[in-house]
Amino acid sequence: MGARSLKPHYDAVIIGCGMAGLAAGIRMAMYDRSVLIVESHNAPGGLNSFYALEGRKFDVGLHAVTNYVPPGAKGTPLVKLLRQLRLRREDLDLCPQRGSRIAFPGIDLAFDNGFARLGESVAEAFPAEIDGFRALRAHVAAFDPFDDTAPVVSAREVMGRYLRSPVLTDMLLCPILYYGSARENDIDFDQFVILWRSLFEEGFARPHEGVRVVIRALLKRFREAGGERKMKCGVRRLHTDGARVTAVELEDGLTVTADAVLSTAGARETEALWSATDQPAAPEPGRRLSFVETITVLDAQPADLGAEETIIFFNDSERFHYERPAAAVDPRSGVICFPNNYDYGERRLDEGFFRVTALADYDRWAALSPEAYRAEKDAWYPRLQESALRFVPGLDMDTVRAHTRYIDMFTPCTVKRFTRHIEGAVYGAPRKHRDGTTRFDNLFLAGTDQGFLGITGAMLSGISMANRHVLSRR
């Protein structure tokens, strides 16, 4: 779209053109509200987008996408979103995993998509555990994460009350903090109990090209809705009265006016973007968590080589510990990714990959020169790769070296240039903000810092703040 064919005046600015900002975007504009959707990056996607080098595209956030449950399936949010958005299960091409695994010292927890799977894994390691587990599982079960009005609760306190054993508590946690919690060590329950049902209760899928599919379809029933987008060109100021956001400031200097304006950049970030006059209270407590991820493209299928699990979350100390490295990378715990072992029927990905994601320091990072950075990025590259390679039993570094076409990594640094994340956080900060108000009226959040978890979660999280804060009021 070309910068003089916007519109003076919107019934709708949305800020970021990731998952929650694109569904956001295509709810309110299938209610003919006028909708513009501003990013200030070059690609859609946000923190789930991809990348291309050397002629190879690159997923950047993708392991999986939650939430899946097959065809024929009722009430789920995989359901709702797609009748929400008017999608169908084609058009993002979802392929369901093969089977995953927690693994810590001399204990292994399986899973896959349903729950029978990690019930029975329980049963084997905990034996002692297991009335308990199942206690658990069915306060989740009975507990609504989407009641806003409800107190913050810490998820280890309420999984004390049914589980005695720290080891099944950290495994049970390792694959939920990893794939949703901003919070050291632990998550609130509501977000908890999200991520349970995503994770074990429904599972994992992929689509066969990786999450250019989502977007693709995100972006054709945008512009089937009548949506518009504007990109490279964020917002440079949120112009306000003290009640209300007055006006939208564009950094290529264009002003647009809304009757609402969403924002999916983050409390903090779109804090920053207020006028002069209304500044942003103190700064949240809690420290923000980044990661970094190293990607490895193989001449062969992970699963001839003899790594055939989808998902593997490892912890290879006698605590697992989520939380903000005193070095550049804690190599202790991650998760390894290879998504060529989903189920894509007769169709296969072309080159194998290999992927370790782990926590990283931003603080660190950021304080190197590009030479040091550079060499920082080399150092840790195979030692991250080693120590997850001692969780993949069929595979070893003698091995990976030998297959290895190309690789790459990226840090806290890249997730805050490409996102604009503070202190490239990536799942924002630790407390949210579950009703997505703010003090401006007109004003409200979506995706990372209302709490919606995953890609599922996000696009959610876009569709529910609109219905609520915006298609409502009309």
The other form holds:
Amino acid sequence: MGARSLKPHYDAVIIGCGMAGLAAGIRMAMYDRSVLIVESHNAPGGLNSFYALEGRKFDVGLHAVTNYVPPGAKGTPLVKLLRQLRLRREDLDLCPQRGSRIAFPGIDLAFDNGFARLGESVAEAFPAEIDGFRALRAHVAAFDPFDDTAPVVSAREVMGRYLRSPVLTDMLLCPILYYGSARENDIDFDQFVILWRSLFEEGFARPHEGVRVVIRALLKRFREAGGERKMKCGVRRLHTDGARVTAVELEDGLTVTADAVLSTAGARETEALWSATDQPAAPEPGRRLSFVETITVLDAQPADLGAEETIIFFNDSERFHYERPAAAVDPRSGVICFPNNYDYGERRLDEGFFRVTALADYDRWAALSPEAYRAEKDAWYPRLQESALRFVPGLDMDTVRAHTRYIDMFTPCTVKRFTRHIEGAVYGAPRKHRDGTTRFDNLFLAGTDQGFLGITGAMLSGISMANRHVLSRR
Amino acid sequence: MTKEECKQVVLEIIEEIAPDEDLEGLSHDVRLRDQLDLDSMDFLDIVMELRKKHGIEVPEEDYPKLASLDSCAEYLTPKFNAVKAGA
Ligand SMILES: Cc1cc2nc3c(=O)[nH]c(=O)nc-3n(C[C@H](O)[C@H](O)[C@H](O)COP(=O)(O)OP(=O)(O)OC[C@H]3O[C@@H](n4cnc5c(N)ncnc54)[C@H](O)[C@@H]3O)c2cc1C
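To test you: the structure above is the form predicted on its own. What is the structure of the form predicted in complex with its partner chain?
And the full complex, kicking off with our chain again.
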């Protein structure tokens, strides 16, 4: 697919045809750089791709496109992204959510696109905290998360200055950590600010046909701008002379040269492409996090069965544990998504979908034999469903069972297999490389380990790294 | 090229990179940033489009000269004319 015969030299080679790689590629190709995207998988999209099973279309990950703002809004990440990629809003078919909720034992915080509903929920559930909550929001509004020279600080520590209730702190962190923290039980404050805005101040949307709409729009722009792609063929090795990457060797044996190489594979994953050893140059702080997800296809619309919300972030314990579990799966907390519950206007999804995501331990899944792996999936699937359904009043296990047409489940091993991210980590390593530079003058990082996460974040990462390291240089 | 024509070229570029902005009734002597929602990424694109479409180079130290339509015209018109004369 894509390039039929490669040129011997490119202005830039991009490793990875996910959101970050495609967005970076569009920027470079738009301004007449010769650019080649190299992707090991046969499908584009990376961590947020799509697939078909028995004639049914599935999205790998997509719960929500974050950063949704209504038409006419100014200066937000979504608007910047559309401008930079010369996409029209209509190209992404963003349909807003119907309403979401954070559900902890005995307390619910409902929220919606735009901030108002969350503010009301907090005032109602935590009247003693409302002044601190407003002050925290003001601090978030005034903070510049894009100053990559500022020291990294803990979000919990900053929140502690404004909030006294550990429950409210955990409740606000629950969606933020699930939708973008590479660190256990906390997140860097600059990332917290980006995610707070993208989830709470802005909001959730989904294209009617899912993530393939976004990927198709990106592929079309990339092709029109003259970019080339080589799919189903990974980068095997980056050759260096100690200061620069001198050649890019592909898995089919071909070698190309490039003025710049931008990798979206991850920092350590990229290091492994040039390093002579398997040992990381520097020890890594913290453990990588991954997830399982169950996908249940229903023969009815979830709203008709009693589930009207879009996304529910749940936790059943006194404290919220966002950490690598001691078991294969931690069913105590998770994220429920009903992709049907977006406002698609006259349209709707033909079938019902019920998805549940929870933290999982890569090592346990990776150690299983194929039979044990299947058995483990069969065991965890109902347990996770049952755990999640405690937080969906109106929908119970018997109803779900009676309406189930098809099920699928992926694990950290699935993520690893399709994206090559170490330990199936969805948000990369805990330490980020915000300026995108590496020890080689012409090798740069974008996407996951640069630090902007999620679909919108990954695209903005690709854009900003392409601007900074390729387009601004002559 | 006249200064008015030069402003027209700049407006066409802004229209292309920021189609969501309303360009009616802009004051020519007021900073574009103060009238439109343009950030440093958008200014980079103005510079990149000038190079791509018109062969004009704007070195980074001169970016402040693109602040308003008047200052754009002042700075860019001679460059346009030099490119034309060279062609
Ligand atoms: C289950 C799940 C649900 C998610 N849900 C959401 C959601 O609802 N909303 C949201 O905003 N985000 C969501 N995300 C996160 C989002 O998908 C990612 O943050 C984003 O897609 C990352 O994009 P990227 O381009 O940085 O990285 P990737 O998508 O990982 O792209 C990297 C690419 O590089 C390729 N690659 C790796 N090594 C090589 C090599 N040696 N040679 C060639 N190619 C290589 C990989 O195959 C991959 O395609 C979800 C992720 C998962 C896994």
